[in-house]
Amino acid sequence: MARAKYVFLNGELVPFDEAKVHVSSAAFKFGTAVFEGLRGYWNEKEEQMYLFRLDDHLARLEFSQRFMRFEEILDPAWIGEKTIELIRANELRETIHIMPTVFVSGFGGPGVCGPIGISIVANPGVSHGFVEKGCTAHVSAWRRPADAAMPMRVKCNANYQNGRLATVQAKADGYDTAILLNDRGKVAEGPGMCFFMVRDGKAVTPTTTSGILESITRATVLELLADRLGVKVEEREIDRSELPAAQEAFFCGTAWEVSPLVAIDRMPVGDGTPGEVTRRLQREFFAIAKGEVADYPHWRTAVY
């Protein structure tokens, strides 16, 4: 994988291979860490990187570390100056994927608060292909935690090892990843990603109380669907035995965009193609995402 010139790592900019934290941190033993994956988008035709809803990105990274009750909350706008700088030292002109990681670095037990460090990486991003060719899962044997165990609305490093367990556990199998349920049995989302299915011209996806991250991706796509689309959303628990009545399906997410189903426990989605709303859908966010068109201006910043 191309990977970057510099990281941001508290305070200041270091080479790649420099850039480290004590193996004895918390962050490191315990995965007392949040962070954030957000992407930037190379528009070339005006030469510009776009940086896809990056004050909400923010916002939920101060919510995750005021949850995980560290002693310091670092400000969301100094996060987005450092990142925006980072950026630009590593004079990146592609497509990137972007992760500001705040960490507790201090040594102890894992009710240690601090000290807070931060990372940024900011590398090319990439593509694991399913955003055109679609991708296969499974109903995941392993299921989401309930929120009084682990809370999967707040991004903690630590709450990624379920998602972890379901990935490799579904690519023994011979899918490409997984759909977990929740603890009461009804659909989540992937291991890093919402689910969306479309039944009856309806897109329907489960709620943010059905042990899901409250994704801006999602938020993004339910907005899009209804906006521009005009298809009508419903936001409502899941039962797994409707997974074989979907005509479309797809995933959304920082890293997988908008990635289509086309088949679920060896059954095809629909005609086992991605469908129709999936691919206007697809033109809709990534022409906006990428400033080609003029709409949503506030969910982009620009960093040249």
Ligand SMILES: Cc1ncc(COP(=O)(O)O)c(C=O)c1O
Given for the second form:
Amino acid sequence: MARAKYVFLNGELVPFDEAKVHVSSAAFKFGTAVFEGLRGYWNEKEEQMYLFRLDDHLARLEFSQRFMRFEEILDPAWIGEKTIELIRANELRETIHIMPTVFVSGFGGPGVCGPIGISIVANPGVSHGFVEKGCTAHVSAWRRPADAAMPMRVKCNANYQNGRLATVQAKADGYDTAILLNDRGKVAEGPGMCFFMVRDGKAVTPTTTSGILESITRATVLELLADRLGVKVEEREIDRSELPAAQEAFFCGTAWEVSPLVAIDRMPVGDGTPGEVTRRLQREFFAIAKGEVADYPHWRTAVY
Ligand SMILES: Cc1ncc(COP(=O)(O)O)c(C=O)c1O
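Show the other one: the form predicted in complex with the ligand, since we just had the form predicted on its own.
Next comes the full complex, and the chain you just saw is listed first.
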């Protein structure tokens, strides 16, 4: 993993190797922490870094802290300022992945709610290579937990063990990743990304009450499909048995961007290559995120 020089930790910039949290903290012991993942896209022509939908990520981070009943809720605007300061201090001039984490640094049992710590890590962006060639998935035997058990709507670190089990299983079985069903047996999402399929000219994606994270890329894609591609979109339950009926499918998310799915359960999706709607959507998405077109300026925050 490429490492930036500094990490922001509890109000200070510290060298990467010195960014440490105590082993007795609730964050370490129980995963009592919430986080965000967002990207900064480097625009070579303008020599500018654009953070994609920063305010939306910070709003979701605030929601996660409130939901988890942390004893202090950190000001989103302040986290945004510190994120920009960190990127400038690291002199990052390439596409990056940023992870602000708000955590319980206090010792004690799982019910401890403070004191609160914060870290922000901004590293050169890792690409998994699926945007171009597409990826394969199976329908996992692991399910998303019920909303009343462990809500996926909250970006809590502990939630990610569910997706980890699915990812490790998928890779052991020879797939790139997994599609998880929810507790009702309907399609939910991937381990760290949302699912879309194109069926008979319409784009279909599970609702936000399907046991998924309320993804910012998903909301972006819904808007772009309707407004830029003129494709009708449906947010509804998806049965597992509908998957082989899809002409196209893709995952979307901050890390996965827009990544075509070329086979599910070893059955090719469409002709087994990335579909036309997916390719058009990728072009729109990247042009807007990188600021290569002037549209949707409210989705971009300039760093320099
Ligand atoms: C479980 C899960 N679903 C979906 C997504 C996509 O969300 P977003 O588009 O806000 O990054 C993520 C994070 O990237 C995630 O962790």
